[in-house]
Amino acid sequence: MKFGGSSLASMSGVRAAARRMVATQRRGHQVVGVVSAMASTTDNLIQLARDILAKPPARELDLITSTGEVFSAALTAMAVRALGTPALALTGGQAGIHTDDTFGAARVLNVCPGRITKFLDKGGIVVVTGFQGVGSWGDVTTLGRGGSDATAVLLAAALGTETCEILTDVDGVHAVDPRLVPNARKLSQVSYLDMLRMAEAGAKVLQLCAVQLARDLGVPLHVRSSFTNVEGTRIGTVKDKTDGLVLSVAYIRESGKITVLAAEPDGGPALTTAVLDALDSHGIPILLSRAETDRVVIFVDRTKIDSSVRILYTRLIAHVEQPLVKN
């Protein structure tokens, strides 16, 4: 069960994560929690380092940024203990995650979860720091931003778990960012390939590398809310059959880039006219556009991102039937 920074943004969030893990264990499951740093912690740590040196050494930067997850893991384990369940907080290195020595973007070489399994077999819950491992010289290494998702997938594969839950502040994977479009359609199931396409296009619900790992290692993912028990989105080998032309609309605010993903791998060119007409009818100028095999990519003024995404969702997705799931 991986908890993101938004889920652990306060002590009430930490306690809620602990209650969720304990409740899951009491239903008969062994539970490993993977935690991110509390919201904004990593950015604050990076800024502190840059206040000392404009370009901090990569080794020391990994060391300082890793402390956010250590803080979260220790607090969460204490919260589990407060509920009467044994808990053990482990760093990535202590959990057996061994990497190469590429600071800031380390590659995991192997996972040796023996210490985790011993504690699980004693009836406890293990809380592991996401985002990090240990290099060949014993140095702390980090896996890149969003790396806690990858940690969860790698541990799930090494432990042979039945599922890997990604718990966050939204209740699943949506056709568009639900923070921007509150009533955005939630997808019940998404294939690994479509989730890769969405993550690559800018959807922030899952790290691209984590989805690639899940596909390659055969780990089923379940994206759901930390705050409710609503069924989320299952990501795996099942393929969504979506009525209509569009799977999702993703965006990258900093560059003004919007990507409209076609529901089918060869549906991009057919989308072009619909996308251009939708924005033109609202007087939004398109700075650049291109049609690819499975998508249409456009660039608009950054101040027009929010309105453009809402228009495209309303015109191309909102009134389409819910997806029909086929095996």
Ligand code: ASP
Given for the second form:
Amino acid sequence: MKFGGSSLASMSGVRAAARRMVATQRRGHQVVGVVSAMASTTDNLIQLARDILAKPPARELDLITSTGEVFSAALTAMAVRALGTPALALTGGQAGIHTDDTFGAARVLNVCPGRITKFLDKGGIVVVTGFQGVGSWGDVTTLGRGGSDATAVLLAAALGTETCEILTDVDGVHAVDPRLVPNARKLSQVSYLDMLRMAEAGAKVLQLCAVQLARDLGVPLHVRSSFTNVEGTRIGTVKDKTDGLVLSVAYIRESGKITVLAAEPDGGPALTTAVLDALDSHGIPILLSRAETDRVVIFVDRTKIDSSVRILYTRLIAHVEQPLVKN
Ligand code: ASP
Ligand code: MG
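What would the structure be for the form predicted together with this ligand, rather than the form predicted alone?
Whole complex next, starting from this chain.
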């Protein structure tokens, strides 16, 4: 059960995460938690380092940023203990996550979760720091921004867990960022390939590298809200059936890039006119556009991202009937 930073933003969030893990254990599961740093902690730590030295050395920067997750893990483990359940907080290294020595973007070489399984077998809950491992010299290494997702996937694979839950502040993966379009359509089942396309086009719900690992290691993911028990989005080998031509609209704000992903792998070119017309009818200038096999990519002024994404969602996705596959 991986808890994102927004789910752990306050003490009540930490307690809620602990309650959720304990409740899951009481239903008969063994539970491993993976925690991110609280809210914007990582950004703040990086800023502090940069205030001291404009280009901080990668090794020390990893040591600093890793503390965000260390704090979360220790605190969450204590919150579990406060509920009367034995809990053990482990750093990535202590959890057996061995990496190469590429600070800031370390590659995981192997995972030896012996210490985790021992504690689970004694009836406890283990809380592991996300985002980090240990390099060949015993140094703390980090896995890149958003790396707690990768930690969760790697541990799930090494432990052979039934599920890997990604608990976050949205209730699943949506056809468009639900922070921009509050009632955006939620996808119930997404294939690894489609999730990879979405993450690579800018969807921030999951780290791209974590999706690649999940696909390569065959780990099914369940992205869901940490605040409710509503079923979220399952990512695996099955995908929703859709009548529409469009899978999703994703964007990268800093570069003004919007990607309209076609539902079919060869559906890109057929979408071009609809994409261009939609923005044209609202007078939004397109700086550059390109049709690729499975997508249409456009660039607009950065200040026009929000309105463009909303228009594209409304015109291309919202009205299409979606017969969801229920299992
Ligand atoms: N705390 C790290 C970050 O902000 C890792 C994560 O949250 O997954 O990038
Ligand atoms: Mg994240």
